[in-house]
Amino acid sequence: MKKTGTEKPIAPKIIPRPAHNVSRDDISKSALKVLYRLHNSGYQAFLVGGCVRDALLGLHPKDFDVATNATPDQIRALFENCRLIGRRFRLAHVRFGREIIETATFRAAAIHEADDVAHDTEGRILRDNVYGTIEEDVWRRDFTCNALYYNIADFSIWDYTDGVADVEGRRLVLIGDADLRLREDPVRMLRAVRFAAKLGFTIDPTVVQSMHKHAGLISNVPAARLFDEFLKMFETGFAERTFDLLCEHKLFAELFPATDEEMNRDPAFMKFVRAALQSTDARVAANKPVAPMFLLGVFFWAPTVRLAAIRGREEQLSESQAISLASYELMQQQQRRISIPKRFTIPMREMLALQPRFETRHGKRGRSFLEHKRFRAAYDFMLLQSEVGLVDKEVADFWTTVQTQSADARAKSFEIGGPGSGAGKKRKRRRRRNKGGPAAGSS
């Protein structure tokens, strides 16, 4: 049975260095440094976390944690690479070149009882964070998967939540009540489903009906922490699986209300969007780069094409006027939900405006957009539509074959420099007449 978190402390299951597979080899250099110096100082030293549970799997962690009874006062006097950080809680972060070893000083409890809570007008749950023990650090944990602690003094885990059962079980369980937990951080909804599609795993079922109760209270969360929850859901390698999960537990919705509501309306734009994820994944996989303006700027897509219809015909603006104000206004609706830094707003929002002059394949003009410095990320968002029916093949066809030519090659497509194209013309300036009056200069 899980533990509510309100039952005094009880002693870990002890899972001895025999009994399981984590090894020192996966750990980090830098992570054993941390563990070992304060060992030896004195301090107990855990590594804690989604590195624990990704070494039982047989997965290769990235990221270490490390828990220690020792104060940051005590980290930083034992490291001299040692920098603080944090105002309500302080974390030691000790730095070896680029790699930064996240220590934390064991936090009290964060689960009481129902009526031992504060709230604040959203009905979420807070807290502030006070120094604790291990036994007590181990319920303000989130899942039971990420509450494992492998001890460096004998190389063995311990167990306060069931949690090894739960990884071999491939579930995923919150420590304590579902509904104080996801009204604590509503943010868990999300982590809940990032682990559900990275690692394979099930939602346990008091979980999702906990998801599902408060789902709202995303829309309450600081939009610049949902955009960092933006990145590590779709930027890892598992968006498409991700998605479906967001969308499963109405809480796509939640980040994204216009692109929901228009993948809701047009089967061919979700086409797009899954288009987009799936591509996502595989560059992630082929280790290439991903860039969040391009997945963004899918997600965008339609409300910005059905918005600047409307402010074409308001304002008499060319197309690529009225998609750049439109992808404009709903950034800044989209703001309010997740703060989108501009470094990747504004590249965004000058690819799709670009996307009407892919339909421009003569003269001059369209054989300069190849110049244009957004031209690449322009020609992949459209490439991506022509996939899947939305651009008509022939004009991907043209702009995938002009890149590859010749200058001679390429001015013949662009029709540039042949027979009555009037390329190399002096244009015959035409006299204006005055209004009402005879032309300029004439008797």
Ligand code: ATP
Second form
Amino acid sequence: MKKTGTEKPIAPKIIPRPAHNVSRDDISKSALKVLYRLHNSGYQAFLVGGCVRDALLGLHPKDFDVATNATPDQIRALFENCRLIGRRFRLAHVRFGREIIETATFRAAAIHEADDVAHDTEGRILRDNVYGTIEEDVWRRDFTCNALYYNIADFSIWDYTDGVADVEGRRLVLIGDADLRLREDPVRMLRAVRFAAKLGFTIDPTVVQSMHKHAGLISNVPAARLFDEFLKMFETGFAERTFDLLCEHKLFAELFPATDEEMNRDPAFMKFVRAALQSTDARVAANKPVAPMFLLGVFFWAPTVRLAAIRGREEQLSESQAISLASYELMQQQQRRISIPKRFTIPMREMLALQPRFETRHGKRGRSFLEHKRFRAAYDFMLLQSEVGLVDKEVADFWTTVQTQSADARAKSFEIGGPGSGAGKKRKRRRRRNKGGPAAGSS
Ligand code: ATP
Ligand code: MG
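Form predicted in complex with ligand ATP, following the form predicted alone:
Now the complete complex, all chains and molecules, led by this one.
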């Protein structure tokens, strides 16, 4: 059956509790409280979206979205710990300690008509703020696997779109006409890739076809929306697979044009990017914190180095100043695509501008670098470069060793200076291994 999003609502397939594996043990206590209170107050209350999908897959969902026919004001009346957010469409956030249960009133899908004022000329949704019923709510969701509703009244799952079959078949199928749905919200292309990477699902061929037609529409998405999406794509444990899929579907170039250009030019840089993606995924897998500025720094390293070489010559800047200026210019350009908050771009630019300092392995200046507040990040960045052959191993080893040395031994190390440290004679500048590109870490 073709689901266009405009046809009359149909009855859901109802999968009773014994016929599915979503158990209340998979659901957070807080989400259950919200569901039960709504239900006991006479409202419909369902879990919906990623949590139902993930629970069906036997994964352990972390956040829970609730959908109900209660209006935001009715929800607020039931929960003291509730805040209404959003101007265009009001959502209730019910808070339990650090956990927030997003509770949304069913809303109707955007209407697709010739003189429709809710879409712009590309078909993007401008307005979808009409409350509706569950039969309407389902059609505005993106993928069939994300449109499953778990009913707290009897623990059944309501399935209007054959979502359960698609979860079982591990397929990402857009609800309705793929062209239309991607045009009205191009972020769905990134979501397709993200879910494919995370869940190992196959993107439905009709969706792939439309993605290839509409990849360019990503540039119309407000930059502010894409930073969140960037974090979900790259900082949640599946960065490398997401990256591969983004490249395969020509979406990476839409998000990071400067990075893409440099990767195509320079296989060594591509290797560096991949190493960073792998190390980010490994950190997430080990429950270690990840700093988005690190991966961003990697993405912008080669473009920065290239531009810094030009600016350094033009404006007689030190290597570090040239990197700082070049990374600033590149960030200005990048903000038009993805708006990256200053709290990430500032430390990122510092980390990049510190790279030349690893060349000084001698004297007080060398020693004081260890005390710099960004030393650790800069060191990790340099170490990763050395792992892919962009920085000499001896240099990396020197900085690894001095960090663990006693004060005396360390003083001695900086007295002697590391390999090519500039102690005594002026050292020859290290060049990046690739041809054509500007020297990494040199002016
Ligand atoms: P995860 O939480 O793992 O990222 P999710 O599917 O829960 O996945 P959310 O962004 O939390 O994703 O969105 C919750 C639900 O809202 C989705 O499952 C989907 O039904 C709907 N949704 C979210 N974004 C869109 C969109 N851009 N277009 C249509 N529906 C969407
Ligand atoms: Mg979610």
